[in-house]
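Encoded as structure tokens, the following chain is the form predicted on its own, with no partner shown.
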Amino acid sequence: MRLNTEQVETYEREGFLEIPALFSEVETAALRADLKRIFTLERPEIPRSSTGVPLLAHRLERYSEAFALLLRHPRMLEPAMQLLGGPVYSHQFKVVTKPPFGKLDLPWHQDYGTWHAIDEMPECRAMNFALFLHDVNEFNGPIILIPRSHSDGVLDAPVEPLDGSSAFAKLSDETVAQLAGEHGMVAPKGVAGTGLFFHGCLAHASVPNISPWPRDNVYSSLNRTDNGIRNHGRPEFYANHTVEELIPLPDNCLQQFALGLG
């Protein structure tokens, strides 16, 4: 799958590109169907809050056949390779879960800020892909982006601890206020199956899910194979220590898997 000229220009200008219905309901349902099992597992890749509530599930390809297919799906990989200008590998691959009436929020940050400060990723030749596994609306904790903030490059951000996760480069309130004053904010919303590509330097955050509806998003952080991290101090499920090029599978791989479940 290749992006057209308008889509590439939108990504480069705004720092993100939203594609509605990138994956079908059949495909997203197959992924959703495995979440309940995944979050019952006791694994180091599945951190929990101080009260024992699961927050994320990292390196899903190790223990989920459906998510292993998604990691190599051409509708995710091929646009990423096109935007980054070369082959990619998986730096991170996770689900962030926000059950109804939950409390999980993620402070303002640039992902590359953490990858550079902690993992010593040389350059921002990395990006994120988010897949909505449920319908996302203004009430169930959508991701909030500051458009065009990627054009400011890497911003100063102190590294702080984050509940249920590793250290984290958090943007200050003053920095966020300045960026929002210049560029505003957007909260991409859409039906399950919507895909969102966004730049590694794009400032973003999310608030708790105050609604009665779930919100689970998959996040695949893809890095150019010639831009591997230099510091392997974090557990490798937070920051992959191995550069292994991802080769796209056939476009119908997840659909065929879903049909096999039936």
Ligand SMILES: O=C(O)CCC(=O)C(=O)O
Given for the second form:
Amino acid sequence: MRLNTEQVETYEREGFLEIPALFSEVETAALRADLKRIFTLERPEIPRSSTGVPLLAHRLERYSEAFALLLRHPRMLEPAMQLLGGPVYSHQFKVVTKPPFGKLDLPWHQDYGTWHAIDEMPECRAMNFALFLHDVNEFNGPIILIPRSHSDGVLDAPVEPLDGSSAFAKLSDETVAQLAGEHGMVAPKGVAGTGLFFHGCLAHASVPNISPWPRDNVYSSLNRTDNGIRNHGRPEFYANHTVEELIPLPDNCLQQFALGLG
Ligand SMILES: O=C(O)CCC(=O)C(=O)O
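Provide the structure of the form predicted in complex with this ligand, given the form predicted on its own shown above.
Following is the full complex, with the preceding chain placed first.
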């Protein structure tokens, strides 16, 4: 799948591109169904809160056939290769789960801030693809972005510990105030199946889900194969140590799997 010129320009100018209903209901239903099983597993890749509530699931392709297909899906990979200008591998692949009335939030950050400071990723030739597994509205903890904040590259941010996750380069209130004063904020919303491509240097955060509706998002963080990380100090499910080029599968791979034809 190739993005058109307008879509590429939007991504480059705003730092993100939202594509409503990029994946079908059948495809997202298959992923949601498998997520129920996944969150019953006890694995190091599935951190939990102190009360045992799952927070994330990392590297899902290791223990889920459906997510293994998603990782190599052409509707995600081909635009990412187009935007990054070359072949890519998976730096991180996870679901961030926000059950109804949940507590999970994430402070302001640029993902590349952490990838650069901790993993020593040489350049910001990396990006994220988010897939909404549920309808996302203003109440169930949408990701919040500062448009155009990618244009200044990586910003100063101290590395701090974060509950249920690895250390993290958190942007200061002053930096966020300045960026938001210049560019405002947006919270992309949309139906399940919506895809959101966003730049590795785009400032973003998220608030708890205060609604009765679940909100699970997949995040596939893709890095160019010539930009592999230099520091392998973090567990590889936070920061892949192996550069293995992702080759796109056929477009109907997940649909066929979901219909039991795969
Ligand atoms: O899912 C969310 O609400 C935010 C996730 C996020 O900021 C991240 O994974 O970097």
